[in-house]
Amino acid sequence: MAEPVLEVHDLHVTFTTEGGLVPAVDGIDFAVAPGETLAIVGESGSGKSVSSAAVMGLLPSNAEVTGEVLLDGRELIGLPGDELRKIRGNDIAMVFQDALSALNPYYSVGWQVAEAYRLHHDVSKKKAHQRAIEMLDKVGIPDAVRRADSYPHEFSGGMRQRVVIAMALVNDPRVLIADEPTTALDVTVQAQIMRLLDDVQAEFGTALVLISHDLGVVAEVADDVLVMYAGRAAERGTVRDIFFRAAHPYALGLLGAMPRVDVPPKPRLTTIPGTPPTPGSITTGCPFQPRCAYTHLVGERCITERPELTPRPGEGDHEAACHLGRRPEVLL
């Protein structure tokens, strides 16, 4: 197995607000190697996007970040702003979920991609423009020479997302973080965008961190999966571990809420009762306990003792943070 290019150890993110300290990410760990895809999944508010923003150094000034973020062994947390800017967009880049907000409406898309290249390379405007056209063509923008002079509002949602991907890839980054890259796109365009990411990853050997709530997309492209809940890791393993041997009731609940064609249809999809907790509201016990259907099988331990990620016997690197001694589906 290749050495990880990005390693995150014991990442904590806490926001200082008028109401006090609000923990958003509580000690997560993950790693991704060149050419591999790690998917981070969970409901809104689980800490997925905050984690990725922390890795990129894009959090606001009221956020405190601790832990380790290593890119090729180099610590990113605490780097001076000028050094971090040399790395961000060059060695590690990000595709944001809202392409229209990520693009400047006052400049052509070709200019914006070219400027992302010039920021990290001492080249002429002409050469940067040629590089921008090359990348726009590579991500599937038709007639890239002409469309490079178009503005973001002249593109469809899917085409704007391709432009954002071109901007992220223009410097051949070692790591690409894609935060909900198919949000608000129709199913056909979603498939095109994911195929595009898969193609460029294969061509450049890029390590991909995919932030998503769409388990269908995750099943299609991921090698490893990290399931997050309330800012913590609930389960971690290969995509087969999560989809075929889910060990945490929350992961099983997410899978149950996903439409499937390989099993007899049910009158209604399974849902997870309740709502996710607000950040910092649960300080003891398992954060999923108020919504869990298996608490009665464990007892007070779920309320008083916080479960840590524990290896699943005989299942390699598969880990789950649950006091339940057996796989939930076995007990249904």
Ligand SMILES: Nc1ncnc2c1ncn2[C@@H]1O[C@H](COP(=O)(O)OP(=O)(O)OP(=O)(O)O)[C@@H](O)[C@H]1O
The other form holds:
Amino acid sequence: MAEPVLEVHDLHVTFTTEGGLVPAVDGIDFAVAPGETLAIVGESGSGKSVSSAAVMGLLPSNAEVTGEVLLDGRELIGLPGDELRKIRGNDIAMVFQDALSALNPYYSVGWQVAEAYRLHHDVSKKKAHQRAIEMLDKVGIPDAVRRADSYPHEFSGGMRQRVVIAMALVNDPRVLIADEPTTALDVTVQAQIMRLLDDVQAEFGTALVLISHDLGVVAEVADDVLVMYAGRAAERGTVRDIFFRAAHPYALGLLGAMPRVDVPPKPRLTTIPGTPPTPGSITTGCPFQPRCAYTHLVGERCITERPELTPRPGEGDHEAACHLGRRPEVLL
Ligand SMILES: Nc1ncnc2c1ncn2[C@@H]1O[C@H](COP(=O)(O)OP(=O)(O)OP(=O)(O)O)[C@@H](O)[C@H]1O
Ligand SMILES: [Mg+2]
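I've shown you the form predicted alone. Could you give me the structure of the form predicted in complex with this ligand?
Below, the chain from earlier opens the complete complex, with every other chain and molecule after it.
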């Protein structure tokens, strides 16, 4: 991989709640280089959003974060609030799933994009407004000069998501984290938004961290893939490693049986029987063990010993956290 712009090492996030400690993220590592896309996939509750909020320094005060989040080698964890605010929205930006909640209903979209720019640039309102129009135009809002004066509710869902993307990109961030950026949109619009992100990335060399349930999109745009399960990495590798050589039974389950080179990947994550453990409920052994169809091939170890990410022999940086140590024959 080229020199990464964002590196995350051994990230842990633990929430203190009335019910006790919730270890939502339990030691994950990833990195992304300029112009590259890392996709993070996994079922609901696996810790994808909490991980990205930790990178952005946006977790509530009941969260304890440990590990390293390095932006160009600079540690972000523990930075004072004002330092973080200089970085957030400027060097690292984020697009959330729900465009409507990211926008203020009482201000025109042009004003909101302009303000996002003025937060990090000491320019006149007029200059910022011009910049906003330029960005709205860039993300494909037709007639941007006029539409800049419209309010969020006057836009369709897809157009609102474009506004949110314009706001995220207005300061030319080096890293963009997109958390399910297209889930709320219909299929055609999803494709348009993904194409937009792809174009922007090609033009600006943005490093993209894409959280997605859509394996069709992941297969198309990702360079690397991290498969999360219960706050940990089950498997990671290049997009080809994951789609053609997946080794972890959980990853295989998500892909819905062994993908074949001659068949396009399934568009959505497949439903795996059973439910994921609640954070902290599995303290020994493999968190996936209760749902795994291959435990009998390994035995006790799956229950007593937690599998660590281990390189797949002869497959470069491809790693899986499974005691089986080989690709299982697929039962599905
Ligand atoms: N503020 C919080 N306090 C306590 N627990 C939390 C808090 N925020 C998230 N969690 C827990 O952390 C775990 C991971 O949540 P997260 O939102 O990262 O999942 P996710 O992978 O993004 O899921 P989804 O696909 O549904 O978006 C969940 O068990 C969730 O309940
Ligand atoms: Mg989420």
